[in-house]
Structure formats: structure tokens, C-alpha cells
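One chain comes next, on its own, written out as C-alpha cells in the form predicted alone.
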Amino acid sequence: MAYSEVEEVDGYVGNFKVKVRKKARYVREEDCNSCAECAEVCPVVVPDEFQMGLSSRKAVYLPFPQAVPASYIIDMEACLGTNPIACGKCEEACEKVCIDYDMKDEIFELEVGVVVVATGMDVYDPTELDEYCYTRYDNVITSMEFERLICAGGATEGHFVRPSDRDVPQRIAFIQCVGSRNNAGDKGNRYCSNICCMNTVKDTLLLRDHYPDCECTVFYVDIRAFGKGFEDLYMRSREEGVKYIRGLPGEIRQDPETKNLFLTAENTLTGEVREYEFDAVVLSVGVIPRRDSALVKKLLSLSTTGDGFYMEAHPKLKPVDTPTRGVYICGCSESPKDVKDSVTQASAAAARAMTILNAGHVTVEAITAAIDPALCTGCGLCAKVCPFNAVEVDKEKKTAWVVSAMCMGCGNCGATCNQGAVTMGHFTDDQYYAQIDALLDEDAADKVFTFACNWCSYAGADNAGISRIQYPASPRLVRTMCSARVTEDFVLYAFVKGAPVVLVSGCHFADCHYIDANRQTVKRVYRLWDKLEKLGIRPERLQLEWISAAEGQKFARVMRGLEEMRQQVTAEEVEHTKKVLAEEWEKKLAREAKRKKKAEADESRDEVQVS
């Protein structure tokens, strides 16, 4: 469905309902034969977005040469021929009578079983990098603008010219890592954009093929030629006479008369600092997530990494799955990658989608939540914190229930419910209390009690063990699917049982495998710190750490720090904590017993009324 956008996605795996808006083209695509007569008579001229503003288009235009369907579109924001009609020349010129100024957007509602996210990427805007003078000098262009100039279907029909005077440049510089691998300051991104090095190598070979006499110089940090045949292509570029200088320019200035550009750079291999003169400079800009990715994230309840790309369910075992069951990702929506890797991942996403569509049914893991209607009051707190919108609430009947196909078992709702109405399969409250009892019944003062997230912190501990990284023997880990499953009562009960130090650990704040569930972890820990301080207990005895699966070293370092803290906690301090919290715990147990008794009485009364 071309020229359309998804507005709404509801439902769950096998039962998605998608609302799509097909935008009005104002040209009937089934009748248009792309004769271009309408564009020839159109008096409106605007910059062509597809050509990066290097050429112009009319208000009625073909979006790009290979557009499907190959029919024209009217840009109504630029068109003069609407309400009241001030132009209408395109309608008069169209012999096929395709123009329809009254065409309206159409809404389609689709029922689908799975969703594949292949939204692609955008490119970095170097405007904020003032040192490269992109907005000040016409002959400083981006790699995308270079592509449109060198392309046969581009703004100059394949002739690479300087924008300032349309002369063919003889000395061309390429600056790598513009907007990528920037670890200092708030400009650019920290990650490598993957494709820039080989894109520049390809561009230099294109130039040498088109203009054998031109001189190409590449300023780089590292050339990352990692793919099949990439190193051979890189060596071929050097053999063609392309110069590679290891070091990025620190300054660009322009000669006002000739418009030539002077770059000052240090060759870090030789230590030489010198000034270079060029006719044009190409900024090899990096890849960034789609600028509308936040909208797609909200529509499909997806997670994103710290750099803004969508997060996979597991980097090795489920590289195209997402935390939302039935939604798959591929291509540059997941991370920067080249065409070959995008096609490979797209094939994998299609195969994963077919496994569900062909099965005809969905198997749900037994870790999902269940709500006891006898205890539920319909407050809706569980629905508010559910990152997957798996909880539905009936305010009239004052009850809630879980759609199992949407629930991923993070346990956020179970930790939030004040009525004890939510039960997590295989991760029940009673099971956690039993684990706390088992670990702290003997020699509790010698142990560091740790709640570890299944996906990151628990795996980080595993990483430390496999890597033979040394750390103290005091930590005792309890696995949770998410740090958001850790209730305030779990932590307090660990202190009641005599734990000198308690650690709650999970995925990094921006990398939660359950979208944003660990935000609730932070809120609970902050409340606990306030409560402990009011009760006269040192808040620092409760620690919160973000540890990823790859950070075995960090896990060991954290445990060494907690061991030092444990040794500073005195027996008198532990006994005082147990005494203070024991009173609070008895009150809690009394409240729970009273609530359950009332729920049982209400249930019995309902049964009598029915009979």
C-alpha cells in the first residue's frame, strides 16, 4: 500500500488489528500512465526532497524514478489548484482525466497475524558540526548529496559538479565518521554506523572510473572493511591512487575567490600537521534511527537501545524477535547494516513470521500473569505499568484480566498490585519468599543478597563465572525476569531475615528488555530509600545497579564493592534493622490476612446468591 501510513495497531499475536491511512494522491493511479504532461504545465516549482534539494520538482510530480505505482502525486501544500481553483492547468493537460482535486484519504482496517518492522533508517544531519562548515560553504556536501550528484538519475544526470560553480572538481576530500563514533560532547552518536567506510571506498572508485584524473583523499579514524570482499575493495581503491590519511580535519576554511577549501589535519601515523587544498569536501555522514521511530515504538510496544534502534528479544537466540510476541524487526530498524545483512535479516524475519502463521496457534510460556477476580478491586494500577498493554480493566465490574498472548511475564504488574491479586507463573511471591528463607536462614550476615534480572544482570554474573573473573563468595543471587518484578516487600523481607546488604540489579536504564519496565524499579527503590531512612536504617545498604550481560567485569567490580560494604555493617545494626522491620512485617501480614478473609467471604456470599 504505497503512500500510506499505519495509524493504529491493536490486539496481539495472531489477532492484530491495523488501521492504515491511504493518503489522497489527487491523481487516480489506475488511470495514470506517467506521461508527465501535467508536470510540464505546472507553474509551481519547489525543491526536490528525493534529490536532496539539489534540483527542483513541480507541485505534481513522480516521487522518484522507480516509484511503485508509477503514477504522479499532487503536493497540495504547494498546489494552486484547490479551493478556490486558481490554476487547474494539470487537470486541463491530462488527456486521461486522472486529476481529482476532491479525492479524500481512505482508511483501511486490516486483520493480520504478525507484524514485521522494516522501517529503515535516516542519515545524520551534520549541521550541528560547525567545524565542517556544512551550512556555510556550498562545496561541503554530504555523502547522500554526493550519491544524488553521481547517480545517472540524479540532479546532474551523473555529472559530479561543485554546487558553487558547476565545475567538475579535480581534488576531492572525504571525511569519515561524521556524526558517528563521537565519545565526547553532545554532538553526533557514539556508535559506528557500519556502512560509511565501504560507502566511501565505493565512491572513490566511482570517481576514479568517471574522472581518471581526479585526486581523492580520505581522512579517517579506522577503515572497517569487515565484510566479504570488503578488504579487496579497499586495497583496490588504494591501488587506484586514492590517498588515505589517518586523522580527521580540525578546521575547514574557504578561499573567497576560488571557493577552494583548505583543511588542516594531523596524520596520526606520521605526526605531521599540514594544510590540504581541495575543490570539494564530502562528509561521510552516519546512520541514525528513523526520526518517526518513537511513533512505531509506541504503536507496537517495542524496546529501543540507548542509541534509539529497536531492541531484539535476544542478540544471539532471537535476533529478529522483539519483546512483543508476534512482532519482528529487520534491516536498519534494528541497527546500522549494509544491504546484504539487511536482506539476510529480512529473510529471517519472514521465516519467523511464517512459523506462527503456519502453526495456526500460539504457544505461550507459563510465566505470564494471572489476576484473581476475588482479590482484584479494579484500581487499574497494573494496566498503567504494563509495558505491553496486556492488562484490561472493567471499571464497572471493578475487575481486571490479563491477555496471556500479550503478556511477556516481566512481573511489573505483580510488583505493583497492592491487593495481592496478581500471580506470576513460576515466579510467585511465595516462591521468592521461600528462596529468601533458604538463602538467609544460615549465616545471613556473611551474604550479599542480590535480585538479578534474567536478561542482563543474571547473565552478567554468568559471564563473570565463565570468564573466570575473581570476585568474593558472598553474593547470593535470586533470578527475576525483570528488575521490575522486585517488590518493596521482597527487599524488606530480606532485611528482616538478616541480610546486611541487598542489591537490585537489572538492564541498563535505556536498554530494558521489557521496554520501560525498569523505570518502575527506580521508583520503588527511591521509595525504599526514603522508607529506610525514616526508620533509621542506612539507605546505602540497599543498592541499585545496571549491569548488562556483557559486563562480567562490572559485575565482579560491583560485588567487590558490596563485599567491602557488607564488612562495615555491624551485627548490632543488623539486629536493629530486623527488630524495626519485624514490626512492620507483622502489620503487613495482618493486613493481608484480613484482605484474603474478606475476599473469601465475598466469594462465598456470591456463591450463595447464585444458588
The other form holds:
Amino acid sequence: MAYSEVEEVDGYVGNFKVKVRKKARYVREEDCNSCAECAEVCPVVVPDEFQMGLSSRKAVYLPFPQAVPASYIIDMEACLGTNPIACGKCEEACEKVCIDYDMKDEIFELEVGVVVVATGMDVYDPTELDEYCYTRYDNVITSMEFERLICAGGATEGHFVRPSDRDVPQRIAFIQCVGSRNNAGDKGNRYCSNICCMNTVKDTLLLRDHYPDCECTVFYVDIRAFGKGFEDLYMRSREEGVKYIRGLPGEIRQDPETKNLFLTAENTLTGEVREYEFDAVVLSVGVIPRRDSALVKKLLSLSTTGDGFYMEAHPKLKPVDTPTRGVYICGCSESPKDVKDSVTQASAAAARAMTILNAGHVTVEAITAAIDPALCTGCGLCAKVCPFNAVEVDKEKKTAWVVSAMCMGCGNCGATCNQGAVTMGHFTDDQYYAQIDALLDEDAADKVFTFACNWCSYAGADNAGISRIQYPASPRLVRTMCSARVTEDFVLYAFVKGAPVVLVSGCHFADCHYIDANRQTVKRVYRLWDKLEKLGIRPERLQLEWISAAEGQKFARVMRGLEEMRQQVTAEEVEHTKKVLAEEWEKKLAREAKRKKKAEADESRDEVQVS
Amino acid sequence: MSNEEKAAVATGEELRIGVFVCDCGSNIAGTVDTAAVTEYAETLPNVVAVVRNRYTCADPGQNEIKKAIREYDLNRVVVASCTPLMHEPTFRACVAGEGLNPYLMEMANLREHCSWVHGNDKEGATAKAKDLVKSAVARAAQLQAREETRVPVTQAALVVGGGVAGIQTSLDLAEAGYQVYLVEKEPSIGGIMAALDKTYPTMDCSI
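Requested next: the structure of the form predicted together with its partner chain (the form predicted alone having been shown above).
So here's everything in the complex, that chain up top.
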């Protein structure tokens, strides 16, 4: 379904309902035989986006010769309109009668078991880099524009000419890492875009093949030729006489007469600083996440890593799975990669999707939430914080329920519910209180009480172990699936039991394995800090840390810091805390008992009415 | 607590917890006094059997668990060994093999969180190991049997994006016999690759 967009996704693994909008082409694709007669008579000429604006197309056009579907399309923004006085020429010219100015968008509703996201990438726009003067100097072009100039099917039929005078340039410079590996982080991105080194190596060989006399110079930081056959290709380029200079130019100047370009660069291998003259400069631009990736992210409850690409469920063991079960990612939507890696990953995603399709059913780990209708007031707070939209609320009947297949068991709803109506399967409140009791019954003053999320902080503590990074023996860990499972009461209870220091730890803020559940963690900890302060308890005794699964060192460092802090907490302080909070705790228990009694009364009243 | 869980508690089943302390060769026993931990575990409430193993995850270790479940009629199992992120599936399968609900198995992490990180503090590590076992036993006493739900899967796939990755995924799924809906935003499939001239490292045509 080309020229279509996903508008809504509902449901859960194995049972997704998807709404797709097929946009009107104004040309019936099943009838069009791409004879091109419509385009011949079309009077409107606009820049051709497929050729990066280097040539033009008509308002009715075929995106490119090999397009699939092989059907023309009318660009209604440019079209003069249907009124015969205005135009209507294409309709007259079309013998197959496929032009339909009144065509409407169509909505399709699909039912699917799995979803594969392969939404690709966008190309970095180097206009913001003032030093390279892209769009200010005619002969500074991007590597994507280079592709359309060197391609036989391109704007110049494969003649590589420079834009200012359409002469074939003799001296061509390539500048690497444009928009990539910028550690200053002000413009462009920090990450390596993966493909640009080899793309430039390829481009230099294409140029040497087309124009054996041309001189190519590549300004680079490192040449990353790590893949199969890559080093050979790089060596071939060097053997062909392509010059590689380690160092990026600080600026580009233009001769206003000749439009030639002057680059000043330091060769960091020799320390030589000099100016070079070129006829054309190609900016080897990086890869960025698709500019509309937030849309798909929201539709499918995906996460993104710090660089903006979609996040995998596990960097090594589940590289094409996502935090949403039944949804897979591949290609450049996951990270910048070349064609071969995209194809490899695409097949991997297909295979992962097939494991579910082929099984015909999925089992859901029994750690999901359940709502007790007797205690639920239908306030809907749980539904609001659920990252997976797994809670449904009936405001009229004042109740809510969990769709188990959509629930991932993070426990955010359980920690949010004011009524004690949510039970987290396999991670119940009672289980946590039993653990807190067990760990703090004796010698509480010697212990640093720690809540660690399953995916990151607990795994980070494991990583410290695997790496044998030593830290004091005072921490006592309790595992929660997500840091958002940690209720304010759990923390207060640990203090009631005499914990000198309590740590809540989770995945890095943007990398939560439950999409954005740990935003609630932050809110709760802030509320707790306020509360502790009001009760005259030093808020620093409650700490919040983000520790990823790879950060064993950080885990150990945090633990050393907390041990120091523990030693500074006085016995009087702990006693005071216990006393103040014990009163609060009694009040809380009384409230709960009252609520329970009322719920039971309501229940028995209902039963009486029924009978 | 859900109704089924309430029902389970209401039956008033007597708790019979088995604790399996793992030496992990010298990985744990080299730092933690596992004999002392074993002795300590015997004093914990509801614990009716404690077994110390050299390698609990190996077949002989797993057989000890199975044997103890039969002999002592255990209805909760605590394995005090390594991280559940690695061996929870192993021991869940082990107890399930003996007819115990896999959700009635709990682990205490004496290796990654204890022996490996407190190598210079044997006393502290042993005290911590005891606490971790105590905590796991306390949690085990609260565990409830749980059933995983099965959900049917619609035999069709949606692929979002018709670049080279989306096309490859679609072809693979279609060849395997599944209905595939490939949704592409642009008027033609092909994506970025269609706009390239040649591809490295073989310099063949992109389209």
C-alpha cells in the first residue's frame, strides 16, 4: 500500500487493529500503464524531489522510472486544477481514462498479529554548519546530491557536473563526519553515522572510473572500514590515487569569480596546516532518525535511545524486538546502517515475527496487574500512567480493569492507585513488605536499603559482580520490574523500619524499559522529598539514581557514596524518623482498614440486593 | 489481591519451603561461608529442607531440588545462587518438571550481588548472604501460583515502511505464507536505496 500512512494502532500482541489512510493519487493506479502522455501535456514544472531538486518534473509525474506501483500521481499542491479553463489537459490526454480529480483518501482497517517497523532514516541537513557554507556556495553539495549527479538515471544522466557552471570538476574534496561525531553536541549529532566513510570510498572510485584524470581528496577523522570487503575497497581507493588527509577543514571560502573553493585544514598526521583549492566539495552527510519518528513511536508505544533511533528490547539478545511485544524494528529506524545490514536485520525481524505467527498463540508472563472492583473507584489515575494503555476505565460504573495481554507488569498503576485496588501479579505489596521486614528486622542501621529495577539497575549490580568491581557490603537490594513500581509507602516503610539511607534506582530517564514509566518514579521521589522535609527528615537520606545495565562501575560508585552517607546518619536521626513516620504509618493503616471495611460493606450490600 | 489468590490463601495450605544454597564452586563459597548460610536457613520460618550444592544449576544440583520437592513435599523453593536474570528460567523449569507451579520458585543472588563484589569482606558478605536468603524466604512465603494466559495470534503482519528493510521483511514473511500489509508513505516503495547510484563494497547497481 504505497502513498499510505498508519493512523491508528489498537490492540496487543497477536491482535493488533490498524487503521491505514491510503492517500488519493488522483490517478487510478490499477489502470495507469505509465505511458507518460499526461506528463507531456502538463504545463506545470516543479523541482523533482527524487533528483534532490537538481532537475524538474511535472505536476503529474512518475516518482522515478522503476517506481512501484508503476503509476503516475498528481501533485495537487502544484496542479492548476480541474476547471477546464484553468487546465485539465492531462485528463484529456489520458487514453486509459485513469485521471480522477475527485479521488478521495481511503481508510483501511487491518487486523494483524505482528508489526515490523522499517521506517528508515532521514539525511542530515548541513545548512546549519556555517563553516561549510552549504546552500551559500553553489559548488558545495551533499553526498545524496552526488548520488543523483553520478547516476546514469540522474539529473545529468551520469555526468558529474558542478552546479555553478555545469563544468566537470577536476579537483573534488570530500568532507567526512558532516553532522556526525560532534562531541560538542551543539550542531549535528554525537554518534557515528556508520555508512559515510564507505560511501565516500565508493564515491571516489566512481569518480575515478568516470573521470580517470580527476583528483579526489578526502578529509576525514578516522576511516571506519570495518565490514566484509570494506578494507579492500578502501585500499583500492588509495591505490587509485585518492588522497586521504586526516583532519577536517575549519572553513570553506569561495573565489567569487571562478566559484572555486578554498579549504584550510590541518593534516593531523603531519601537523601541516595549509590551504587547498577545489572545484567542488562533497559533504559526506550523516544519518538522522526520521523527522516524523515520534509519530510512529507514539502509535506503537516504542522507546528511543538517546540518539533518537528506536530502542531494541535488549542490545545483544533481542536486537530487533521492542519493549512492545509483537512489534519489531529493523533497518535505519533502529540505527544508521548500510544496505546489507538493513537486509540482514530485516530478515531477522521477519524471523522473530514468524516465531509468534507460527506458534499461533502467545503466552503472557503472569506478572500482570489486576484491579479489585470492590476497592476501585474508577478514578482512572492508573489508566493515565499506564505506558501501554492496558487499563480500561468505565467512569459511569466507577470501575477499571486491566487487559492482561497488553499489560507488561511494570507496576506503575500499582504504585499510583490511592485505593489499594491494584495487585501486581508475582510482585505484590505484601511480598515487598515481607522483604523489607526481613532485610531490616535486625541491624537496620548498618544497611543501605535499595530498590533496583529489573532491567537496568539490578542488571547494573549484576554487571558490577561480573566485572568483580568491589564495594561495601552494606546494600540490601529488592528487585522491582520497574522503578515506577516503588510506591511512596514502600520507601516510608523502609524508613519506619530504621533504614538510614534508601535508594530508588532505575533505567536512565529516557531509556525506561516501560517506555516512560520512570517519569512517575521521579514524581514520586520528588513528592517524598517534600514530605520528608516537612516531617523534619533530611531528604538526602532518600536518593534517586539512574544506573543502566552496563554501568557496573557506576553502581559500585553509587554504593560507595551511599555507604559514606550511611555512616553520617546518626542513631538519633534514625530514631526520630522512626517515631515521626510510625505515627504517619498508623494513620495510613487506619485509613486502609476503614476503606476495606467500607468496600466489604458495599460488597455485602450488593449481595443482599442481588439475593 | 485477586480473587483467585484470595482463594489460594483461604485454603490455608501449610507452607513447606526448601532452600538450596549454591557454592558455585568457589565463586560463592570462596567468599561467603555457605555452610553458615545453610545452617542459618534451617532456622528460618516455614523452611523444612535445606540443601547445599556445589553447582545447583548443573544436572546433579537440579536433581537435588527435584528430589527434595518429592521427599519433603515442598510447595515453595528458594534457590540461593546467582542472578535470576540468568537462571530464573532454569529453576522455574526445574520445579515445573516436578509439578510445582514455576511462580513458586524464588532466587537469592549470592554471587553477582554478594560474593563477587565483597571479596575482601568475608564476614560482611556472609551476613549479607544470610539477609538475602531471609528476604527470599519471606517473599517465597507470600508467593502464589500463577497461570500464564494464552492469546491467539492473527495470521497477518503489518510492515511500516517500504525501503529496502521493509521490502525484505515483507518478502520473507510473504514467502513463509503469511498475509503481509506493506504500508509506505511515499508514492513508491524503494526508500533511500532507490535514490542511490551504486552500493559498496561490490559497486553494483542500487536499483
